[in-house]
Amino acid sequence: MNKYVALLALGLLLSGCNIYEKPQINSADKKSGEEQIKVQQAKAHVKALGTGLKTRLQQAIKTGGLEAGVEECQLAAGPIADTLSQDGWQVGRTSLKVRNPNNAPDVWEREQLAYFSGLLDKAKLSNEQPRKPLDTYQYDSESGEFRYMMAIEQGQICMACHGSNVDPAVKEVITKHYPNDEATGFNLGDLRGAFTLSYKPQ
């Protein structure tokens, strides 16, 4: 990969994949104090995971190109998510088309992903701009259990590893780590996936 492509990829990475939000599925006008806290904590975890991955990818692409970025993402994503998965929280990512089979969605996640995807498809058709981030959650006030998802839209930087024309050298590295990869063929503005979080009181 030439230096121009690597530098272009780094520049695109700085803009990141877009994250969008939908109105909360909880219909109450005023959320309980605990509910508000959990939503804010979830958003903080999403920011930490996204920022952590972005920083590691920037460093890897700068030194070794997109192939190194794939390698670094494979190495870094799990440990960063594990670091945030403490005190009752589980933090990760999922998609309708996963790269890592361990990130496959459960029934609730699949329903939210389908909903996100429909909203983004509708927005693309109508050229709606600007949009707020798409997110959703469910909260059980009796058990204290909480689930949260925030959509990840396919942005320009995502195209290098998840688009329809992935460089053969990059594709080779992807196949090496993810032989059953499903996460290519996305177009700009598609739903790439979502951050998914859950909380259970300890």
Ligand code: HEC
The other form holds:
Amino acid sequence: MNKYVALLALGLLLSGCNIYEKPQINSADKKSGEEQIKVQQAKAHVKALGTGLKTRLQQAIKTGGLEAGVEECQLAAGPIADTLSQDGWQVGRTSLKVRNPNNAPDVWEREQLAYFSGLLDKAKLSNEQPRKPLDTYQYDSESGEFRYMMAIEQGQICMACHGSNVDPAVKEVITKHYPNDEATGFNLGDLRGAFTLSYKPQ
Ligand code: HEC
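Would you mind giving the form predicted together with the ligand, to go alongside the form predicted alone above?
Following is the full complex, with the preceding chain placed first.
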């Protein structure tokens, strides 16, 4: 190798290949734009799933009581999530204590749930409102793969099916459909779970 070429190569190596700096910055800008789009799309999916579930749940409770609500939730949760799981997206819910074992978290989801739970505990201790939305994401700019989670807090209407005082008749229906149910005993404002989404370019 020519001495100058070798020196130039060494120089580029030591300077972090400055020759590529410009294109790198441009593509980083573009990626961060893509990242923002993915976050917006994830939030839109969360809204669709959350609203869809709530509407179906409220309607079923109104006409058939909480027991009907349990059955509706079982019937509706999967299909609503499936409808949204298109074009590379996977949309669902998870928790550290699941009712449906199919919703069990993987390692990354478990870590984010622990992080959310820590933030909620901290906010509770200091009597502050937790950050809203309480969410987190990871984006791989190489592969374009994206994951997103948004915390779900236990609200008043959730107590009837996820609280510590679930009516025995409701409990019976829950146990019938979910013999390994872990999703009771939550207090108001606890981390009940999270929406969890992933995207893989197709
Ligand atoms: C009428 C009973 C009922 C009510 C009220 C209810 N849920 Fe559930 N919830 C269920 C059932 C049944 C499932 C399991 C659905 C499935 O099979 O995926 C479930 C599952 C979930 C899951 C998915 C993780 C898991 O445990 O499998 C989350 C998160 C959740 N509920 C949050 C809430 C929140 C938040 C509220 C209040 C806004 C609420 N639920 C109100 C019955 C209920």
